[in-house]
Structures are given as structure tokens and as C-alpha cells.
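Have a look below at one chain only, the form predicted alone, in C-alpha cells format.
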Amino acid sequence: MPRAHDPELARLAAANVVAALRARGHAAYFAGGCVRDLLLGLRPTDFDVATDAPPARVRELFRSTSEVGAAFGVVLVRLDGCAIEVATFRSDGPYSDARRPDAVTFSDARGDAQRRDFTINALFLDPERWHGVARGDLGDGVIDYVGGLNDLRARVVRAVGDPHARLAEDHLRALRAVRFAARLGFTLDAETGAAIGAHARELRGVSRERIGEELRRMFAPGAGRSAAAGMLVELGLDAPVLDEPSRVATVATLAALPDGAAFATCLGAWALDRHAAPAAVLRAGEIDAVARRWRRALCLSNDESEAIRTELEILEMLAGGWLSAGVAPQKRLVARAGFESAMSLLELRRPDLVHPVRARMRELHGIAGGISPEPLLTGDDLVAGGARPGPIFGRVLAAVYDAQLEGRVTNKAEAMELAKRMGV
């Protein structure tokens, strides 16, 4: 079962959970990043509840459960129609791997707050108490056992305790700092950012998926990218994310694409910015030089790393010679997906070829039956016509539909007449 889509459904589905533990004598709270949230004013979908009921209590008080992490204490209980992680209050052991720890031991509220990352993440609520943000204090109702509270008012994101220690427990840390920065709008803590920027290198021992993924969170609509890819080259982490040398260099074409855009969209729009001059697009080398590393770098998808070169190339073609070229070129670069998303990087890298470009594919969808007609010849037409299959079979069929799309043959007789000219 999913988390809920529906912030009220969700929370109250947690604090029915939070009632039945203490209904059976355990403390329980809403814990983590819905604690946060909530007190910014925001909606949460994912709730979190800490206990000091051990996780064989919390399976037994509950009917429908399953272990996500049993060797932290971690139950997700399935309750009025959502899934609530039940977390057991825990300290954590040392982190040799430099990801989780050790060993954990159940603890209480104190010893579990001073484990977490940062402080503003570190925040319990009794949901009994809290009357909400608009009709309370911001305190209500909060168990706060280090700082986070303060920094949520003062909107920074600060380490808890030893930023020099909670970086060393999980490198990845310091793209999660970033990242809740980035998306709340908040400063990092002046210690907690020169721990980051002296640990920056060690972020080259974390799984590359998991820098992948930080990395669609931070790019993400609503998350704050241009300011994320702001932070990561001034703490010298963008090097050891895309494994190329940090560039200190504008995120103009990042911050100006639309909020919604696609994530290989958003990897295009940063590469601009990052490898080519302002108003220059990327040449064929340098898109395949980029597509290779950050696919390696970030562990993308054959799709997304496919996207970003064609998009990428498109924007190349379309700054170059394309207004020039012949219509069967023109509507075949027009047809290929990715084309939009090229066109959002063409308005901001290269404006003075928008409307030219724009009025050229008006041109071109009134010219023998539009950008990309069904093609008047197949292979299985040629095969029907006594031809034998062969390598050339592609090239012909490539060249009747350039004269298709160019008005010279406007049948499947001409088109076969054509074809059989060329020697199938």
C-alpha cells in the first residue's frame, strides 16, 4: 500500500495510530519530516510516528503490518486506508560503511532526536496538542531536544551536534542539506556548510544511485533547483555528483525553465549552463561527452540519458543550419520526440530563433500532408511487390518518405514506382 495522496487522510490515519500506542500505555509522537512540514504551514502525504513500543509490540497491536527496515526498528502499519512507518525510538551504533549503522539500540525521545541528520528534522509533535500553525504558537504541542525549533524559525538547516560527525555517519548527508535548503528556501548553517565543503570528497564513496536520486528530488517541480545548483558548486559538491571538474558558472537556463520541466530537461538546461558560453549550444562531441559521464555519474535511465542527448542535439540543429535546410529535414527533426523540450531551451538560449523556428513549422505542417504522415510505403509493401529483403530496404524506404514528406510522390503507385527506380 502506497502512501496517501490526500495530507488530511494521511494525518489523520497517524494520529489514529499515535492514539491506539498510547491508548496501551507507550509514548508516541509524529516524527521527522512531517513535523517540519506541518509547522512551515505545509501539507505532508508521508507521516512518520516514533515509539517506545519495540517493533513485536507494534506488530502485535496492530492488524494489518509488515517490516521495512526490521533491523532498525521500523514497522509500516496499514491503517484507515494509508501506511504509517512506526519507527522505535533508537540510538545508532558507529556507521563503518559510512551509509547505516552498525548496530541500533532502542532508546527514548532524547537519545532518537540527537541520531537525526538536522535539527529541523529532529522535532517531535503530540498531535493532541497541536492546534495548528494559523490558530497556535509554532510550539505547540512540539518535543524539541535540540535546537530544531529555533532553526525552523530562523529558517536554517543545521547538523545536529557535530556536523563533522553526522557527515562522517552518511556522506550523502550533505546533498540532503542542499536539498532542504534548497526547497524550504533556508541558509545552511555557516558550520554545518564548511563541514559539507571539507567532507565534499568523501561523497565519491556513496552508491551512485543514490546521488542519482537526491538529484531528481532536488530538480524536482517545487524543490528549489536553480538554487540547489547554486549550493552544490559553491560546497564544491557538484564535482564529485556529475564526476567532472566543479565549474563555478551561471544556472540562468536552469532557473529560467518551467517549473514542471522534466528531469532530463532540467540535466539538458545545467549542462548549457555549465559547458557552453551564454546564447552557444553544445556540439555533437560535447553532448556525448555529457551524456555518457552524467549517465555514469547520476545512474540514469537509458530513457533519460537518451533524452538529454537528443534534446540536446535538437538544440544544436535548430541553432544551426535548420532554417536552411530542406523541408524533409526540417519536418523529421520536427517529428522527434524531445522536440518541445528543445524548443524550451532554444527560447533560452537562443531567443532570436524562436519565431522564425515557430513560423517554419506552420510552414511545414501545410506542405504534403503535414509534419509526420503515416508513409505511403512499407517494407511489407516492397516484399508484397516481389522485392527480397535486404540492407537497402531502409535506405529506400527513407528516401520515398523523404519524397513523401516533400510532396514528389503523393500515392503508394508512385511511391512503389520510386522505390523501384532505385533498384528494389
Second form
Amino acid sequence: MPRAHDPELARLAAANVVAALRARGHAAYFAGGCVRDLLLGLRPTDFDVATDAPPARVRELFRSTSEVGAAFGVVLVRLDGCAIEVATFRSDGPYSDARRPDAVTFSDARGDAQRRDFTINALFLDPERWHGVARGDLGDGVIDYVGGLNDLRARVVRAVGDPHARLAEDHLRALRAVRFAARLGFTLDAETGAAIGAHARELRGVSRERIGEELRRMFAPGAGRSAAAGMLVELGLDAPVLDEPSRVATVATLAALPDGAAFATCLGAWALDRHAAPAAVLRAGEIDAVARRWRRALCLSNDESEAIRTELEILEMLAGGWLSAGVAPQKRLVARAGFESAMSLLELRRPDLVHPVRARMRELHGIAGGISPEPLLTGDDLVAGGARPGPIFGRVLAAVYDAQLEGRVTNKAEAMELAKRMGV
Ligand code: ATP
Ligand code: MG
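Switching forms now, from the form predicted alone to the form predicted together with ligand ATP, please provide the structure.
Okay, now the whole complex, with that chain kicking things off.
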């Protein structure tokens, strides 16, 4: 059984969809992001087909289909184990809510190219006439109504048509421009960049989910996250994206994180770049404020905002008194989820502390059963020993566990005796 996400199989399946439409007398091409990526020698994530066949006709022609974007004339065709989006050429009508067009009109390829956001995303490709980037001219089989091929060669992101008008229709395009430029290592066309800068504040009209989703994609591995963050700041988009004042600050911490870092760790790093003095960390109140604000601004999950909070708190403790704290609090910190993310931030903010912290961690591993041994004593043990469950349990168990971490109690009997002495 072919895997639906295998890009080579998806390309072949999409080529078969195009061939089937052609055989019935329709125009059909690869369209959008897959054309851009193929021409750049990159692996497209998915293959979209555009055609003059109306949706009802597409549904007739293929055995397995479903309607994914009925209002936009998009039909999902399943073929050869892959799912291919087949969109009927369309021109979008006026946008009254700056997000989705009021009406779509089916049109031809030229009209369809005009409604797309950037010239590099508005190319069509005839898979039967295209033989790969390594062979022949880049333009073989490319249908280009908007100068996209030139922009692809010049490595420029340029709006299709008047950039002011295109942004006014959909302000999310500002973030898409940054995302494509950062990921591909392209520059923004001057007029497009100027329009984005001029409209930056209007991003406030876009839903927080969509803003968060764009930032998540900009910070994904391989997406050029430091270029993206740099551009957001340069264009003044950092303010509406993060819902805080614009800040011309370095993105050095963010840039130096490993490429595979989690989104929450990227945000933690960016928070440090934006809100802490160089080589400093954030204090508890500041951590709380930024975690709350960004959670709302980016529609973060509970887990993500907790992860930002935890890693910044751990970092603050490591840079604060941790090295001179007692064994039990030291071990408890090392055992917290997010500790290794905090260490990756420590490496960038306080490299001087990494060696002493790691050395102390090695010592802690050798003390009384290591960092987080199974507790010698549990609530069940207390109950079995005749104690009545109550609010004091939690406090006593924590104190007994501290004693265990420090090696002051080493077996269950000693642990129980300590609990009794504490009045359980
Ligand atoms: P990615 O690799 O991120 O999927 P993509 O170019 O395929 O990039 P999609 O969001 O999947 O981007 O959209 C597919 C195509 O639809 C785009 O290439 C573009 O032509 C068009 N498109 C998508 N979003 C918009 C938009 N907001 N405004 C105009 N055209 C858009
Ligand atoms: Mg896509």
C-alpha cells in the first residue's frame, strides 16, 4: 500500500489526475506551492491541481472524491493511495471582511493566477512537458501570467498586482510573505515590503489562531526562523503578532538554538532576546507576563504556554541561587520537565554556568539514589500505618522525600519514623 505522504508517489498521482482531466478535454496543471518548490529543486509538501473542469465534473470523473472546499470549488481526489486537491480555476470577488472573498467566480488559468498571493505561488506547470530542474530550461512546461519565473530566478517574493490592495484583502499575506522569504532565503520585493510595513498594524484584524499558526510554521525546523524573526521586527510585524510594542532587539538567542528546537523553546529564546538585557534572564513577574500575553496573542496550547513558563523559570533558578541550593531543591529542579530546554537556553544566555551546572548534576546523580528515585514512602504507606488521610499528608510526604533525596532516610522504616515524628 503506497503511503499517502510519500512526495514522489503524490507527484505521480497528481500527474495522473492531470492526465485524466486532459483526456476528457479539460485544461489541467500543477498549481501553487508545488510548482514553486519543484522549480527550486525542493520537495513539495503536497501537490495541488488546477483545472477548468467545474467541481461537479471533477467529482464525476474520479471514483473517490470528497468536497473539501465546496465554496471555493476544491475537490479532494483520492488516486493511487494519495489525496490530491483539485481546484477549479477561479477569480475571487471582493473581500469585505479582509479574510475571505464574498464570492468566487470560476474563470480561466489567467484569472486564477491573478487571485494568488505572490508571483512565485502563481505559476502553473504542465507535468507532461516538465523534465526536472536538472534537465532543460527552468521554464519548460511552466505557464506564467505574472512574471513568477523571473522572480523565482531573482529569488524575490512579490505580490501579484498592487501590493497595497492585495494586503488590504487579506492581511495574513504579510506573514505568508515573511514565511516564504525566510524559508526560501528570498528577499521581499521593495514595493511589497513597503506595503507590508505600511499595513503592519492592520494585522490586528487577523484571527489569533491564524497568526499563531503562521509563526509556528516560521519557527519549524528548516524554515529559517532567525531570518523570519528578523524580518518580522524589521517590518514592524512583531508588535501585532506578539501583541506588545515593537522592539528593535537582536534575535541572537533564537538564532543560535538548534534547528530542531520545540516551538515553546523558540518562543522562550525570543522572549529573552526581546525582554531581557544581554546575557541576563527573565524574573518571575516578567515570565508570567510574557507567557500570558503570548499565549493569548498566538493562541498557544496550555502545554506550550506552560513549557515557556517552565523553561524560563528553570533558567532563572539556574542563573540565580541553584548552585548553592540544598541537594533536595537542586534535584527537584533537574527532575522538572523542561530542564533540558532550559539548559539549551542557559548555554546561550549564560555559557559560563553550563560547566558548573553540569558538574553539579553529575554529583547529584551519585547522591542517594540519583535525581528522582522512587519515593520510599507513599500516602498508601501512611494509611497502612494507621494515619488518617488529611491535608498534612502532602507536606509530610514532600519533607520525607526531601530527606530521601539528601540521603537522610534510606529505607521505608526510617522514612515512616520521620513521618511519625512530623505528627502524621
Ligand atoms: P506551503 O509549502 O506552505 O504549503 P503553499 O504555496 O502550498 O506553501 P498553501 O497555503 O498550501 O501554500 O496554498 C496553496 C496556494 O494557494 C498558494 O501557493 C497560493 O497560490 C494560494 N494561496 C494560499 N493562501 C493564499 C492567500 N491567503 N491569498 C492568496 N493566495 C493564497
Ligand atoms: Mg501547500
